Each structure stands twice: as C-alpha cells, then as structure tokens.
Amino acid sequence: MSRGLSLRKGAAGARILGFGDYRPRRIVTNDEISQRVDTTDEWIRTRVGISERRFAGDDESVVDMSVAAAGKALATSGVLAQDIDTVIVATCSAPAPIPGLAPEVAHRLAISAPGAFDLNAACAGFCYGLSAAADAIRSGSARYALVIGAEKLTDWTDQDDRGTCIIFGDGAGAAVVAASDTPGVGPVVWGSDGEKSRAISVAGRSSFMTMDGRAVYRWATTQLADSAHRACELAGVDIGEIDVFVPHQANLRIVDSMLRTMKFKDDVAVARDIVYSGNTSSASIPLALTAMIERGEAKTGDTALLLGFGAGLTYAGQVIICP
C-alpha cells in the first residue's frame, strides 16, 4: 500500500540579516601587470574597466577567505555560530574536488554539525547558493543558513595570458540568511546555455582557465535582461522600483550595457566594484553589495536586484531586501 510522507513546515520566507567580506591585502595594479604582459593601464580600463584587483597570498586558501568573510557576516547579523544549521560555499576555484570546503569552514567557525556542501555555478554561484538557502528555510530544512561565495582564481589563471590575467582576482563574501514571516529574498530566475559551455573552461587538473571573452560579452549583453525583468515580476516589484542593482562584476562595459537596456529609475545605485576588485566570480556580488552597504549606497530596507552569470554558461537572479 502506498502512502504519503510527512513534510516539515517551514517559514513563510527567508531574509538576509547581514553581509561580510574579505579582500586580500595585496593590491595588483594594471601597471604591475603591464610589466609582465603586453598591455597598458589605459587598454585594461577601456576594455574591462578594471584599475586594480586583489591577489591572495600563497598562505591564503579559499577556506581561509571563506572563514574571514563568514565571521564578519555572523557579527553583522547578530546570529551566533551555534544557531547556523546550513553552510553553503559557492566556488569554482577549490584546490581539489574532495573534500568539500563547507564542512571545514563550518568547523573553523565552531558551527556544530550543520548541513554543509559546496556549489559550483561559477560566477552565478552566490545567487544559486542564496536560492538554495532560502528554499531550505521555506521547506523547513533549515532556519539559519550561511551562504558564502569565495574564490582564489589566481590559482587557475595563467599570469602570462593577457586575455585572463588582467581580469580575475581573489576574495570572499558571505551572507547570513534566516527564516522570516516577511519574505526578504524573492524567487530565483535561473537557467543555463550549455551550448556555450566551453566559452569559459579549465581543460584538466594541470590546466589554466581559458575564456572566449567576446562570446561571453555578447551573451551577457543580449540574453540576460529578460531574466532580470522576470525576477522582478516574480517578486512583485516593478524594475523601476529597484533601489540597488548588483550584477556580477565581470566587465564594466557589460554593467553599463545592462543599464542602457533595463529601465531602472534614474537614481538607482549600481555596483561597480570590478574597478577595484576585478572579477571574483562567485564572490563578486556579496563583495560588491557589502561595499555598497558600508558606503551608504545601499540602505536598510532598499530593494536590490542581484544578477549572477558566467561559466557554464549559467545565470541566476533574484530580488532581495537589504539588511
């Protein structure tokens, strides 16, 4: 005889309580890069909008950066480590596939026996992780979740390849997500275009990352606006009501192209963290939004549109309420 199974009853919604970030101390300027490869500060600024990026030290790991960012997020949110029951680390630059990073991150933060897993959706990883956390909370599988986007892309970048070495940097950003009677994380709109899966790739264990920048640029500037509008629609928010726009920090020209395509209000605050951080993949959105909050550009209660996109090709977007 078949029978139905009991299900947990979760919260009405999920909300972000606080962000945290970690930026490595070493600042690498365009002039420094131009001493190694055939490029100039003007060329890099014109093509991708970057003036500098951060490189992690040889003694800094993805776990180290995750722990630092997560510790700040916990402190900002006021949530105790012992209350966290789910830890998600979004990364595409782990040094090895086994073991996953999340259990070690949780252990070092003194989080006891949480559900812990890594997630690889490349530059869309933080948005994927945020959606997974919010869904777990709404289903009753979690009440407090820690979502981290962390990358040490310099481990996977050929510093003699002008097409990639000028772009990528290292860092980590984290958010504490909690159950809430008033939803503060909207439904995700996500998807992929596997036909272009080789546009950004690492061929094997001993290989560096390669990227077809033109293909990624064309895809991002022509295919993602509809997803952003759809995320607003599902959250019950008109795009003209968005206060803060935080796209993945891939290329400043992509950000500016999106602004021309979408119909934001004139005074929308826009993340441009790529100028000083480079492309940090899954870390870019929480890094950028944390900086905007600290500068007062994103305020408590503001409605923010997050839009991640990158290797896979994958994308994900959702509307959140800023903590």
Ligand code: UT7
Second form
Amino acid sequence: MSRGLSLRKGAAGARILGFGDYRPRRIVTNDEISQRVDTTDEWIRTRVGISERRFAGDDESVVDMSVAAAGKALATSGVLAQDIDTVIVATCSAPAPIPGLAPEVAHRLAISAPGAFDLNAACAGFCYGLSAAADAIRSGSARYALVIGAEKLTDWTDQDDRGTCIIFGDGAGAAVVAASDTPGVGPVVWGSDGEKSRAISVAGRSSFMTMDGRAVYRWATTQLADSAHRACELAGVDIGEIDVFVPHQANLRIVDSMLRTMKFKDDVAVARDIVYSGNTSSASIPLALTAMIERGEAKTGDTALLLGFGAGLTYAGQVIICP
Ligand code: UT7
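For comparison with the form predicted alone, produce the structure of the form predicted in complex with the ligand.
Following is the full complex, with the preceding chain placed first.
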C-alpha cells in the first residue's frame, strides 16, 4: 500500500472583496449595424434587448482590458497587487492559443510570480473561474486570487453575419477573491452538454464564430433553472431570499423567461446590462454586477445568484455575498 501525502490546510471559505470593469471606448448602436447588415434597431431591441454594445479598438486587447478591469478590482477591494498569488483569465477570444494571457496580465499588474492560467468555458467562464479560485483558497493553494472575464469577441465575429454581429461585444470584468472565515462564495453547480458542442463554434484559425441561436435559446430557457435552484440549495439560501440575479447576458428574453420560471422575490434586482454591452461572454457577469454595485442596485451583504451558460455547451452557477 502506498503512503498518503500531506495536504495544506486551507481557509474556511472564500469571499469576493471587490469588482472592477473595463468597457471599450467605442459605442456601436443598432443603427450603425443596420447600415451594414439587413437588420433594424427595432428587431434587435425586441428579439435580443440590445440597444448598443462596445467594440474594442487596436489598443484595447484582451490583455489590456483584463489589466484595466483587474486594476479597478484591486483598487476597489483595497488589496495590493503584491498580495495576489493566483490569476485566472476566463476568455474564449484570446488572439492565439500560446501563450496563455494570465501570466502577462499578472506581469503588467506587477504581481510577482503568481499561479496564472487561462480558462475557457465560454460564457460560463467567469463562474468556472470563481469556483476554481474559491476551491484553491479552501484547499490552501491560494489566499488572494484575481478572477477576470475578458473578451474581444469582435476579433472572431463576422460583421456581415446578422445572426452574430448584432449580439456580440467586447469588455472585461474582474473580482478579487480572498480567504475568509465567513464563506461568501457558495458551492458551484456546473455541467455541460458536449453533444451540442457545435451549436456555437469557430471552425478554424481563419474562421469566424457560427451559432445556432435557436438551439442555444431553447437549451438556456428549458435546462438551467434546476441548476440555479440547486446552487441556492447548496448555499443554504432559499431562491426567494436572493437579492440580486445576474444571469449571463445573452438575450433579454432569456433573462425574462428565467424570471418567469424561477421563484424569486418580487423586488429581486436583475442584471440587464446586455442593453448597453451586448453579449460579452465570460465578461458579461462581472461587467453587469460591477455596474449594479456602482448604481447601488446590489448592496454590500446582498446575496447574488450568478448563472453563466454558453458555448460547449457549458453552464455554472453559484450564490455569492456582494462586497
Ligand atoms: O452567449 C452564448 C449563448 N448564446 C445565446 O444564448 C444565444 C441564444 N439565442 C438567441 O439569443 C436568439 O436565438 C438570437 C437573438 C440569436 C436570434 O433570435 P431568434 O428570435 O431566435 O431568431 P431566429 O433565428 O429564430 O430568426 C427569426 C427570424 C428569421 O426570419 P424568418 O425565417 O422567420 O423569415 C431570421 O432570418 O428573424 C430573422 N433574423 C433577423 N432579422 C433581422 C435573424 N437575425 C436577424 C437580424 N435582423 N439580425
């Protein structure tokens, strides 16, 4: 029989200390898009809920946006860059597969030699990253982690394809996650359905993204409510006690369908950042929540249910306590 190994002793839990975001400078309206493809402002607003989105410029790379969002999250949380020991960049729109972006992001933030890796779970990426960070903190592998969701989806979107170009935008959001005696990141409920992996895909290095929007819409509105309820159950919170609901910002009609299915309280605050940001994949949840915190819609101590879903197909949800 082989001997067992020693393990580190981790913290009782993990807690988010602060969020930050970065929104690219250029605002692109529906009217601007309808000058190029056969669509209308009215169709986009009623079928998807988007009024405008941001497109990143040449000086706004995934790394640039990650650094900006993470710098803001560090400032908001009061944590020093030198204290961060783990950096996770959730993205599905890195310009190249090698190297991963997290080490460069850490270097530009003057974080010294952290564990640093990229994670691709598409639009569920931020929730996967948050879970990885919280579990690393609980197992003792980390004490202060940066979790970033950052996308430059316009690099991978055919601006002549009205099925995708009206939807996707660019941006980044970040959270500082720290060891805590009072857990503020609940257990994740995650999963995937690889049988539908072709529903959203990029065929090769010179290809753009294709999406079977109807299939993803059907899946999102019929398969995810149970996981959201389970995430609440595991965190010991009744769904009727949730103060803030932050689903991935894919389509406002998906958000409204989830609100009809799930039994939230009447005055639950709901993220609707898609109206101004479009669909920013792994950045959408931290972007939306940062804005809600800044507007006072999500307050310190509130319970928030996060629910990411998208390409893969992947999904992940957890309850957090707002910083
Ligand atoms: O974040 C990753 C996860 N992604 C998602 O969750 C996306 C989920 N899916 C969706 O949000 C929606 O399926 C879309 C917004 C992508 C599309 O909306 P839809 O209501 O499902 O449209 P559809 O594909 O069923 O098309 C309905 C009609 C079609 O015309 P006909 O065949 O009925 O004459 C389309 O050709 O709308 C037409 N159409 C458009 N019309 C104007 C499709 N795209 C457009 C457009 N402008 N941009």
